[in-house]
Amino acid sequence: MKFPKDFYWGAATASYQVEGGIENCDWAKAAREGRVPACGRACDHYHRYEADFDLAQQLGHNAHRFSIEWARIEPVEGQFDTAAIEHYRAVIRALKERGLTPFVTLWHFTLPQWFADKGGFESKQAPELFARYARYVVEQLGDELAGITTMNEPIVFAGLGWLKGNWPPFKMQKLADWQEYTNSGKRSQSRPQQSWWAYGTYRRVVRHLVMAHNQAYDAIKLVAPDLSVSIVKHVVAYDATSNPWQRCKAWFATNFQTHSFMRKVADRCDEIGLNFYHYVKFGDRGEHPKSDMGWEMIPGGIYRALHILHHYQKPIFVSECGVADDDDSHRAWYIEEQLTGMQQAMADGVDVRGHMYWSLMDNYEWALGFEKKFGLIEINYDTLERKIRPSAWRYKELIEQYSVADNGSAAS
């Protein structure tokens, strides 16, 4: 089975993780406080994007997903930086000059510090402020684009910030922290937030994220009605054996993790981006090799994830799907299995339009710093030298193998 000739092949990055030099956001503040590793100059992609896109073109990509840094665009509330807009215009044009279709995400986790100081997505103002930002970017750059994504993995953002508490704003404390506070007698230290309060705040954040996407969609359509608007949803592919109890658990987990959010935003999505990393089969976990993240590697599970989103009858693009693999021993196999799962879903009628591997290059992996290596391209953080990994060449071979040329035959 060949993929359509207009299928998008590429990789993804996110602004804070690769650009470097972003010091006016909540993650930079958390780093200064010693709560997460410092990002610093990262990959210096902000200055080296053209050379990085040359490598993507060399690897046979025809698309690239990246994010715009909100803190650059609106460094002060209500004040927009035209120089930052022009930078991202140059990024978009650099991609198009190399035959790479830009997939642009407006917000990928980091918050401008002024927005975080107002409470971030806990604030009632958050949806309106986010929609204003989205409208401004589209007013400035919409003519350069065919589509835009409002936000990346909203449930991951809310869960790690308010349920697990290891991302800003660190609202949920571990039980051990609460016990230490109780037993120490040091009432002067910050009191850990109790879990039920954290969960209530989490639900409010999720509600505001839904409202933020929906209001941003409406604001974008007012100024660019033909622009395709999407959201990127992380989907855990829950599956089960034929056992009724196991199937019930899979249904409940899927509803909580995916459908409870998606059903509230699907009517304001022209297409949907899928981020896939996890497959869980209740009643038959089996034995699977693990990545450097400690995650089970079951890349073919993307088949199930695509079917979960197919429920909404929207075009889907795989916006992220990758593996942390320092020695590059599993990545080529992982990508091949992803594509096999995609083929099977497409044969079933799932409308898949593109595949973006995560990630184009090694980068700042949030609270884990630079330790984990997801990239098709290896980064030497001392010299910033780029080195293409063997798996990246295998990905190129697969792109050529599965692509259809303009004359309808397989690409050579």
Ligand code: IFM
The other form holds:
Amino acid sequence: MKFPKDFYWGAATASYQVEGGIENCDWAKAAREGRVPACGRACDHYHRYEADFDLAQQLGHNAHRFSIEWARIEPVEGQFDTAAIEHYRAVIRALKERGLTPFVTLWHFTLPQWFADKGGFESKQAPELFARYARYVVEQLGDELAGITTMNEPIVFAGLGWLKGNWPPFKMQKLADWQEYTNSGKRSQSRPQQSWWAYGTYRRVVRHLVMAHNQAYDAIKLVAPDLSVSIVKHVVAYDATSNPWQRCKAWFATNFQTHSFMRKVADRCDEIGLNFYHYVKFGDRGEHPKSDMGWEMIPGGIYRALHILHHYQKPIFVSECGVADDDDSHRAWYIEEQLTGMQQAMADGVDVRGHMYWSLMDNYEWALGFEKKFGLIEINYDTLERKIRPSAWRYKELIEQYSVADNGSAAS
Ligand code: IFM
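What's the form predicted in complex with this ligand like, now that we've got the form predicted on its own?
Complete assembly follows, chain above in first position.
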């Protein structure tokens, strides 16, 4: 089975993870305080984007997902930096010149420091401030785009920041932090939060994220009614054996992590982006190979994730799907399996429009630093030399094999 003629093929990145030189955001502050690894110049993609897009073009891509750094656009509350806008305009044009359709995300985890200082998404003002930023970017760049994504993986952001507590703002402190606090005679750092209190705050953050997306959608539509607006949702594909108790667990987990959020924003999504990394089958004791992240790589899992989002009856694009694989021994088969899973979902009627592998290049994997290698392109962080991995060529072959030529016949 071929994919549709106008199918989007490409890879994804995010500003903080690849650009380098972003110092006025919450992650950079956390790095200065020694709480997460430093990001520094990352891949220096901020200066090398043209050469990087040359590689993407060489690899047969016709689309590319990236994010705009809010802290660059609005470095001070209410003051917008036109030079930063011009930078991203140049990025968008560089993509188009190479035949790559830009998929732009307005916010991918990092917060401008002024916004974090106000409480970030805990603050009541957050939705309004986010919508103002979204509107400004669309006023400036909307003409260059056919679509825009408001936010990336809101539940991951809230969960790791407020439930697990290992991402800024590090709420829901671990037991070890309580011990350290108590052992230091209650003098070291600040008092860790009580868990029940942190859970309440988590719920408030999630509520504000819902409102932020919805208000941003309305603000964008006021200035660009035809622009397609999406949200990118990370979906853990929960499944179960036929055992009723296991099925009940899968239903509950899917509701908690996906539907409870999606049903509040779906009316204001023209499309939905799927980030897929995890398939969990309750009751199944099978062993599966693991990626360098320790995540199981299970063929066909994306099929279930696509069906979960199909519930909302919107076009879906796979905005991320990838594997940390330092020696490149799994990436090619993993990509191939994802494409098969997508084809099966499409045969069932799921409207899938594109596939963006995560990631175009190795990059800063948040609290894990630069150690995990997700890239189709390997980065030497000492020299910043780029090297295309063999799996990237295999992805190119698959794109050719699955594409339909302009005249409607098979391209290969
Ligand atoms: O690196 C992240 C990305 O920022 C969001 N989605 C998951 C990726 C791999 O963990």
